[in-house]
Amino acid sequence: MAHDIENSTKAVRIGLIGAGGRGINCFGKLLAACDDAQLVAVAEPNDVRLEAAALRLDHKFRTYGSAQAMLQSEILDGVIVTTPDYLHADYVVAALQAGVPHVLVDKPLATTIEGCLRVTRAMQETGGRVAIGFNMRHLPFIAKVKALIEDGAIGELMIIENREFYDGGRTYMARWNRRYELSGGLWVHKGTHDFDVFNWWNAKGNPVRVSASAGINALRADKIPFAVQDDVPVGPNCSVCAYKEICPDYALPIGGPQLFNAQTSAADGYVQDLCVFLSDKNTHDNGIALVEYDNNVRASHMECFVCNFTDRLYTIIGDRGTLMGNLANPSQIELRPRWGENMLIPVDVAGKDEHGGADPLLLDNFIAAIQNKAPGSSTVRDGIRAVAVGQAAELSWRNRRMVEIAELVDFSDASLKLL
């Protein structure tokens, strides 16, 4: 397909896989618009939703329809992965042995540990560099958090609470994320973003054991919330469903119109409006994981998809103070010391757009990191250590028992450190 662009004279030259909402609406928009560097190609095997796309960034690209010919074919400094995420690591990994030195994969890095291994393989084989996208770690209010944390202000961490609730989340159980084998269940699809934040705020040490409970409480067929005739189905897809006027949970794409329509989906059969209620699902629709860690610290992580807002409320104690705050309101953090008066500490916040600002950091990073001039804000390892715990998460619940990490990666092997 023929989007032609003229060589470009700008440094980096980016090759994107999966042409999604994520894919286009996030990464496909920043780099259309970025000064340093430029998006070249784009991989999808969807034609209609990749002549979509060119058409939604109103941007030239070459496009393909798969990941092999367009790694084939071009010459990329970088390329950015955000397919489904059990594709994660096949395209991590074909990207590395094409000779790609540098990898942005959307979390997680994979749905398994053994997913992860096999990209630290190929890793170790070519050279080549992965960052993960953690976006969270550039909003402004989780690194002050950081700061604060390795400046003592609360001395030693002790535990870590957060409470999500995601009004969105919902949207899981319409699209492909309820499906454990295609996301690795929600724990990892959702929860790695969590866990991260977990082990970047406790830097000191490495999880060791999770314990879960998850399940599906309110998205699900006895739990649909307005009368159902006798002779009128549900569903089985919001665009068709004789309710939609009157379903309280109705579903859009959450892409777009423009890359998910009945057009796309006549193409490939994916759509994003299933019936939340009567979908084939087996992943949560609200959980509770505990996480403890080798040097003594623990942590909590809530997360409930079924409530009408969004947000995540953090408390963090140390032994000498704890503090307060939540991504609603992440322009002030409250320090309340163990002894003396509490405190609100400001927060410059960097934007309300792309993840609070954060998505234009993380691009901005992973093409500083190509051009040598910073470092990656995440390592492979990063993107191991979250996997595990979400992994072990849904091990936990689905097998109801405490899961060791040990069971699933070792942290003290030597080459894992090195990554």
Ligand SMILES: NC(=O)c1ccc[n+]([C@@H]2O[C@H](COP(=O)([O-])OP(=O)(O)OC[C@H]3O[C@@H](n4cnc5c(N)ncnc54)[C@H](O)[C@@H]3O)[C@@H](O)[C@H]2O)c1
Contents of the next structure:
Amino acid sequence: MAHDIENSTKAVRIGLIGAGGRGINCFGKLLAACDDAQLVAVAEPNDVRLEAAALRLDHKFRTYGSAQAMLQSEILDGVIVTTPDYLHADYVVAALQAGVPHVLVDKPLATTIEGCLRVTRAMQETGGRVAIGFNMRHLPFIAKVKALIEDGAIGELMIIENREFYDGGRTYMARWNRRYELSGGLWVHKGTHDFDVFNWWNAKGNPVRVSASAGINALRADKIPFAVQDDVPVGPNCSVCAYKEICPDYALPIGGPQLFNAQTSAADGYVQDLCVFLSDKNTHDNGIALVEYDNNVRASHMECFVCNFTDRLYTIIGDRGTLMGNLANPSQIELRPRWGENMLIPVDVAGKDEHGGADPLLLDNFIAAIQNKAPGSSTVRDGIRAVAVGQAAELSWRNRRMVEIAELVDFSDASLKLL
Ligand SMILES: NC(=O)c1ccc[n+]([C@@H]2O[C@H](COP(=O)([O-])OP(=O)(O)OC[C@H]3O[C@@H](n4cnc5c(N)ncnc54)[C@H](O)[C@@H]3O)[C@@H](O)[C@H]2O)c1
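Condition change, the form predicted on its own to the form predicted together with this ligand:
Expanding to the full complex; the earlier chain stays at the top.
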């Protein structure tokens, strides 16, 4: 199927794999408004969603039922991978081996270290570059904390603490994200954002061991928050549930009704509104992970998807002071020096929507890297470090033991240093 893109004068040609929420509503939408780059092709096996995506973006790209067909037919400067996580490594490798010079894969790089190392081998064979969808690096608040740490505002870093509340996280249990084998577990799928921030802030250190505890306390069958009649079953999806008018955890398809509806579901059986209480999940709805670094720094991350708000509350402690702030109020960071006056440090805000304005900056950076105008904001080594911490956290809570990063990957390996 072809849509009219022939008149485009935009220099950078981008292909997209995965026409879901992130692919179309974020990158597709941003590329449609981009001056330097053009989305020329989209690969997606669900042909009903593919057509809905083309309609949503005004039919400005060619469409393919498979990534392989797109990669064989198109000459692309860059590919963006926005499929479910378990497919990331395969598609990054396929794009590199097809000769695509730049790939942006949304986080995580892969669901396991084994997948990450397949990507590094393909990079070494082809010379292609890979960036990760670490949009948090583009939040001015996060970048300002890094600058303050590196400027010595709190002396030598000792502890990072993040307490994250994510109301939207309960919808993981309504989608593919709820399955360990598809997402790598939520410490990999979601936690890689936070572990990457820790690794980025603590640039002088390497993560060495992780202990984590996690579980499902609320989003399970015995916690349904309304009276259930014996002869009227709950679910299985919100859209057909007899209790949808009274359920306080009614989940709308997060990718929006244009891309996810009865017709798109009929094509492949994928729905985004499974009952969050009854779905067959094997990930967590809350947990705590503790990461130790080789430079005597500790970082703890609590994530909770059972709440009525969204926030990340940070406390970053050094031997000469403390930084405090939260992403619900990203325009300021409090600095409390050990000796001296507390002060509020103002921070510019990039935006409100699109993850606080971070997604447009992430895409701009990817395009600038393709054009050789800027270095990429993340490397594959960053992606591997974040997956290593996430996978270690998964192994830790599932096997109830502390996990050494060295069990998973050897960062002193010379081939990884180059990436
Ligand atoms: N950086 C961020 O802030 C952020 C936010 C949300 C999601 N993500 C990531 O974006 C990615 C996509 O998540 P989403 O929420 O958009 O998922 P989604 O379910 O909305 O979309 C995934 C799409 O991939 C398609 N797909 C499935 N198998 C495929 C295949 N073999 N080839 C091509 N396409 C295939 C699905 O049909 C669907 O259209 C995930 O990796 C997720 O971790 C990142």
